[in-house]
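Take a look at this one chain, the form predicted alone, written out in structure tokens.
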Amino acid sequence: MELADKAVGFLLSYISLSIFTYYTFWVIILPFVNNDHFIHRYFLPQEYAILIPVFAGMVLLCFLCIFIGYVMLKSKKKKA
């Protein structure tokens, strides 16, 4: 079991580092590269650099609010 936990942790770390590197390159370095350079084919338009994190944050906030509401309702029912 310990080996499986390490493998999952490594995989999650690798995915997080890959996303961070891709996003950092996309937002910080890509604006300084010419628009006709071939590297632009591997990235979405710049507008999505803001829209994707905002959308992900709103979805996370909604799920968090739903979870907190569910826990509050469930704990209220146990007291009654």
Contents of the next structure:
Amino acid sequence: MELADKAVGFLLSYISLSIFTYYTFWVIILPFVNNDHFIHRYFLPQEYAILIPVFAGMVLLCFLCIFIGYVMLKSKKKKA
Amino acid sequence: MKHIVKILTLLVAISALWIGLLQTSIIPRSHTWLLPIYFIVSLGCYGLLMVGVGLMQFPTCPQEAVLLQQDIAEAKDFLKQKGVDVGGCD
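Which structure goes with the form predicted together with its partner chain, now that we have seen the form predicted alone?
Now the complete complex, all chains and molecules, led by this one.
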């Protein structure tokens, strides 16, 4: 049982560290690199560095609103 | 009330710092525009990292689990003798 917990914890920390390093590279280091360096092929164009977090934030907000609305509707139906 | 005031002053200080950075352009301009989003993303990453690390270091105490099961069995026997229904939850 604790092995499953450890595996999930390790997976979560690995995902967070990889997202952090990729994003740091993308936003901070890449603008200083020459445009014909090979590393630019591994990274999307710079506009996506802003679009993807904003889009993810919007999706999270929508999901929260839908969830709250659903719970409220269910409780109201149970009371009636 | 004091907690919200503290958080608001922190936010105002950070935005003042950011506007100051924009005006004096110590860092190149494009970087300064991206800084707030970068900090939000890194804050989310940090939270996820703390959750993962906490999961990995969770202490389990197997001996306490065995003692707890013994306590539960004892309590069930006692209550069954007294006539209380201990058939588990539904």
